[in-house]
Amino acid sequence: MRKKVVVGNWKMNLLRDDAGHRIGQLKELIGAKCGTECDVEIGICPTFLSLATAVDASRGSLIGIGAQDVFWKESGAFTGFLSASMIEDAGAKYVLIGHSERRGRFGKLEVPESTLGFFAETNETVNLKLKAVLGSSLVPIVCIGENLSEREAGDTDRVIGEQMAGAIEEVDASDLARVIFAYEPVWAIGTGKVCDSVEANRVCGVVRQCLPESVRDVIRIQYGGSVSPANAQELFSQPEIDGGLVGGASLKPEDFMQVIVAASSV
């Protein structure tokens, strides 16, 4: 049976001594919940200056801490960029590869339309990235996801398989065993809407189909696009969903918390 997973993405928000905080919030509720066992994998992503700070503050506990994107060089003239040994030299141990908003690709736009160039990753860089970071200790979290026009075009499946295509290409079913997948419909992200959980599980379903057949049972695949305390339960009973990428709700402990316990409670 493969161990459910819940990892909180929390974007561009919290200054360092707000987010080591609510990662000591975290961790209380945890231990007071779990002790010092969960049948739940849970992990955070904050900011990148913040994560010495999230890694500190987690000392001790159950949370993983992960970051929120990473270059696929190991070092160079690339500057703005982190390798993954930096980020692992941080302590780390998930990194987010190829999030929607990476892409250009916003369930609610907030910047400038014309601006959409700025974010450019690509099916291939998402695979640059990957590679690099199957040669690291870091764990990946691969998104992938199709836009509102992709769903009404009915081109769902076909988005789908191109970005898993792109994604894994040229790597071993050996090491993909380690990665997870994060199906997150774009239109459910930040705007309130959910994909309904059974048309959730049938495309986590399509993701795996993706997959080499002799790792297709124990790649763990995520669902996320505005996973709540209110439908984390019902979405994570799906037999193909292995937990949530959980954007606004991880930045409230509290709320949080309720969605790992529902992880736990399937």
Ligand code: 13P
The other form holds:
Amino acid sequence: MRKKVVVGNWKMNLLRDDAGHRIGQLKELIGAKCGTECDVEIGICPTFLSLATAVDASRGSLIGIGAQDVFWKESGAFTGFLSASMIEDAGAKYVLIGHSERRGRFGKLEVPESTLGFFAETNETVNLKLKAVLGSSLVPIVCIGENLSEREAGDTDRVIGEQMAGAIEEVDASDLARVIFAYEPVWAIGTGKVCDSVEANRVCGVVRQCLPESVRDVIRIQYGGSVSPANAQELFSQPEIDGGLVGGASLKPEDFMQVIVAASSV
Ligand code: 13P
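Given the form predicted on its own above, produce the structure of the same protein in the form predicted together with ligand 13P.
What follows is the whole complex; the chain from before opens it.
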């Protein structure tokens, strides 16, 4: 039985005080509901600058803190980047890799076309980042998902297959066991258009088939894209869906708590 894992991705939101305050609120809610043990693993990924504050605020709770990106080099002349060991050093547990908003595939494209190269994550850079993170104690959360035109062209499974093959190339099956994958259809992110639970379950099954047989049954696969208190239970009760990567709803501790409870009750 895979333990459900629910992680909030706060994206580019909240200053440090507010981040710390909301972690404190969530800590209280979790404590009141679950005490010191919970059958759901819980994480929050604030901005890099709020990592230390969030780690402090989460002490003594069941909340693990994560970063939203990482660079694959250990150190050196890489202005503006952070290595896995720096994120580890900040006290983090998780790190997101290959989020669609870093692959230049914003759900709501609000940036000029000419700036898209800035978000130029590829399957190859995802692979480099995954390998670097697996050399640390961090738990990688690797994001994959098709965009709307790929879905409409009937290309979903091919895109997922390519993203998965690229991400895990040359990674040992034994290392993969601690990786979490997050299926996030780009068209469902921040749009309120959640993927139908049966279809989300089917694609999570496709993701699972891309994994080596020896670890296929132990690896957790989350769904992400407009997860809310209203739809979480339906999604998490699907057999291939092992929890959620939650954007907007994770910013409100009460809503995020309801999503956690939904994962716990299925
Ligand atoms: P929303 O839950 O806001 O759609 O965001 C999903 C997401 O991108 C999480 O990484």
